[in-house]
Every structure is written in structure tokens, then in C-alpha cells.
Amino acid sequence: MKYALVTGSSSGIGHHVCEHLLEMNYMVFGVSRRGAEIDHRNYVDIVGDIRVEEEILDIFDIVSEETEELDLIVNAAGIFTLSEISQTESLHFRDHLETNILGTFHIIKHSERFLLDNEGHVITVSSLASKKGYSGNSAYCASKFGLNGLLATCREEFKGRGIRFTNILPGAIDTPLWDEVDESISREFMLSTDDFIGVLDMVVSAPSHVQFPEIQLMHRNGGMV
């Protein structure tokens, strides 16, 4: 049996990583704030925010009382909204800022203990929001941003355990997300889940000797959006 935690598990590309890992048969604890609607008999979910460090640990309890080692790690918790930066307020620029660079600092840093040395694989969903700036995404491009620094110093500092950390860039997915975001936006180029899903089983199911560091993937006739 191998082991996942995968963060943003109640929805949009958490819930469906999820979903596909439990076809490949690892036992997967699914992370999220307001919980995911998956019944499996191994899959684990668990309530908590990845924002707040006292939670963190008792994520970490509750994996413990089944395993003591971490196959895999999956961060896919994330907010994006979009707004011009004079109609963004600095709480909204600092919640992008505390879910997706301090939640996955939280993550990767109390799960060195789990993580097998020589097989252990940290996969971050970033974005191509990382690479570029997009007008009215100032705080996603900066969070996203700064992730990429945060991930770049993990693989340093992990990889004489041989711990691989793979960054997937994609450019705007039809998620429910865009619902919320503007529903006006147009999918017609926008990747599918299962063009998701499909790089991510490339890069879970190759050797562990194998690295990926970073993957970024897009309609051919699209970007961000």
C-alpha cells in the first residue's frame, strides 16, 4: 500500500487528484477546510486549514495513527480570484499570500519526518501565473511567484534524501472555480481535468529515479486564459 495527502481535496483539481489516486490504489487522506464528499474505504478526509501551523500538526496526528511514511504529497489547495491592484485590498492580497505560499510551506515542513527517503515525491500545483504577469492577477502572480522560490529551496534542501519536487504549470483549467471568478470568460481553450490528471499520472507513475522538476502544460490555442 502506498500512501498520499493531497491538500484542496474538497474540490476543482484536489477532489479529482484524489479520485484518480484512489484508482491507483494508494490510501489517500484528502486535506481541505470544509471537507470533500469521497467514500472510499481508503481514503482518509480530513478538516483542517493548511493557512493555520497548530493545524498542521493535528493533520499530521491523524496520518500518523495510519502510517508513519508519505509516498506522496500533493499540493492543490489554492484561491485565484482576479481584480485590478487598486480594487485589491490588502486582506485579499494576503490570503492568496498565506493559502499558497504558507500553506505549502506548512505542509512541506512538517512532513520531512513522513516522506520516504529515496521514494518520497512532493508535487506542487503551481501555475504558468508563476512565469508570467497577468493583468488583474496581482495577487495570484504574486503568491505564485514567490511559490516557485519556496519549491526551488526544498529541492535543495531535500534532494541528498533523494526527495524529488515536481512543479506542474498549467494555464487556465474549466474547473467550477470560473463560476465564481467570471462567468463570462470564455473556456473554449482552457484545459480539460482529465489533460490534468493525465500529466499528473505521467509523472506519479514513472521510477523514482526518475525527476520531473517542473512541467508546464496549456491548450495549444490558449494560456492563462
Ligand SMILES: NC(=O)c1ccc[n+]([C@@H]2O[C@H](COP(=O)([O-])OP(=O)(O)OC[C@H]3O[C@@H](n4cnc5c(N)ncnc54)[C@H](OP(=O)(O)O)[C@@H]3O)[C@@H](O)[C@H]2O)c1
Second form
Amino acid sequence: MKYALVTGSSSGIGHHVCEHLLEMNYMVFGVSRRGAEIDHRNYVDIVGDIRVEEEILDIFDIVSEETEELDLIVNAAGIFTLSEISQTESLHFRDHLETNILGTFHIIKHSERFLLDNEGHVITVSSLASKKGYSGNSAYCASKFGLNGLLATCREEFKGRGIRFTNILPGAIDTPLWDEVDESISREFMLSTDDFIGVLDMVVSAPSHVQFPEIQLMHRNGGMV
Ligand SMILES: NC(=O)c1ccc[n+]([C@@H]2O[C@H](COP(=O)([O-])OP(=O)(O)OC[C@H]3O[C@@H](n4cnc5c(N)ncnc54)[C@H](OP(=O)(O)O)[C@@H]3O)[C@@H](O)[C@H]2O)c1
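Let's compare: the form predicted alone is above, so bring in the form predicted together with this ligand.
Everything in the complex follows now, all chains and molecules, and the chain you saw is the first one.
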């Protein structure tokens, strides 16, 4: 049995990744604030907020009741909202940094002891908005640019242990994330969560000495939207 922890399990990419890994016979620990509606004997639903370090300790206490080793971490929890800088509250800006960077940092920091040398693999969902600025995306872009810095550092720090850090940078993917932003945005040139799973499969099935530092993907006719 292989073991995976996936954040963002209640919706979108993270939810689809949980279902896919269960099909691949992983035991999956899914983390979100709302909880995920996944009914499977190998699924453990964990309600928690990745921004809060005490809650991360509780999350890994639950994991350690089942296993001391995790083969795979998928960091898919994240938030995305749009507002011009003059309209952006500092609370809103801070929430992006705390969820998209600090939350991922907490998961990596506390999963370290579960990751086996030369086998552990951490896959994180960044964004094309970590490479290019988009109008109205100051909080999101800042958080995703910063997230890349965190992951680049992890790759160096964990190199000696042979733990891989894959950073996937998608363009727009049709998920509930866009419902909150603007329901009128066309989904025609967005990728699907199945497209994302195709990339995940490629990365997970590669030999364990092969690392993909950053993978960008987008719809051939689109980009972020
Ligand atoms: N969809 C896109 O177009 C797109 C493109 C590029 C990158 N991405 C990235 O892909 C990731 C997943 O996005 P998505 O499209 O799947 O969005 P989504 O459908 O809105 O799902 C986001 C997930 O993150 C969880 N989450 C948010 N804040 C959390 C917190 N503080 N603690 C624990 N869980 C939290 C949510 O669960 P709860 O609300 O239940 O906590 C939810 O399960 C994000 O990092 C996003 O930036 C998305």
C-alpha cells in the first residue's frame, strides 16, 4: 500500500487527485476546512486549516495513527480572488500569502519526518501566475511567485535525502475556483482536471531519480483564461 496526503481535498484539483490516487490503490489522507465527500475504505478525511500550525500538528497526529511513511504529498489547497490593488484589503492580501505560501510551508515542514529518503515526493500546484503578472491578481501572483521560491529552496535543502519537489504551474483549469471569481468567464479555453491528472500521472510514474522542477501547462488557445 502507498500513502498520500492531499490538501484541497474538498474541491477542484485536490478533490480529483484524491479520487484518482484512490483508484491507483493509494491510501489517501485528504485535508480541507470543509471536509470532502469521498466515501472509500482507503480515504481518511481530515478537517483542518493549513494556515494554522497547531492544526497541522493535529493533521499529522491523525496520519501517524495509520502510517509513519508518506510516499506522496500533493499540495493543492489554495485561494484565488481578483481585485485591483487600490481595492485590495491588506487582510485579503495576507490571506493569499498565509494560504498559498505559509500553509504549504507548514505541510512541508511537518511532513518531513514521514518522507522516506530517495522515495518521498512532494508535488505542489503553483500557477502560470507565478511567472507572469496579471491585472487584478496582485495578492495571488505575489503568493505564487513566493511559493516558487519556497519550493526552489526545498529542492536544495532536501537534495541530500533524495526527496523530490515537483512544481506544477497550470494555466486556467475549469474548477469551482472560478465560480466565486466571475461566473461569466468563459470556460471554453480552460484545461480540465483530467488534463491535470495526465500530468500528475506522468510525474508520479517517472523513475524516482527523475525530478521535474517546474512543469507549465495551458490550453493551446488560452493561458490563465
Ligand atoms: N483552477 C485554476 O484555474 C487554477 C490554475 C492554476 C493554479 N491553480 C491552483 O490549484 C490549486 C487548487 O485550485 P482549484 O482550482 O482546485 O480550487 P478550488 O476548487 O477552489 O479548491 C481549493 C481547495 O483548497 C482548499 N483550501 C483553501 N484554503 C484552505 C485552507 N486554509 N486550509 C485547507 N484547505 C484550504 C479548499 O478547501 P476548503 O475551502 O474546504 O478549505 C479547496 O478544497 C490552488 O492552489 C490554485 O491556486 C488553479
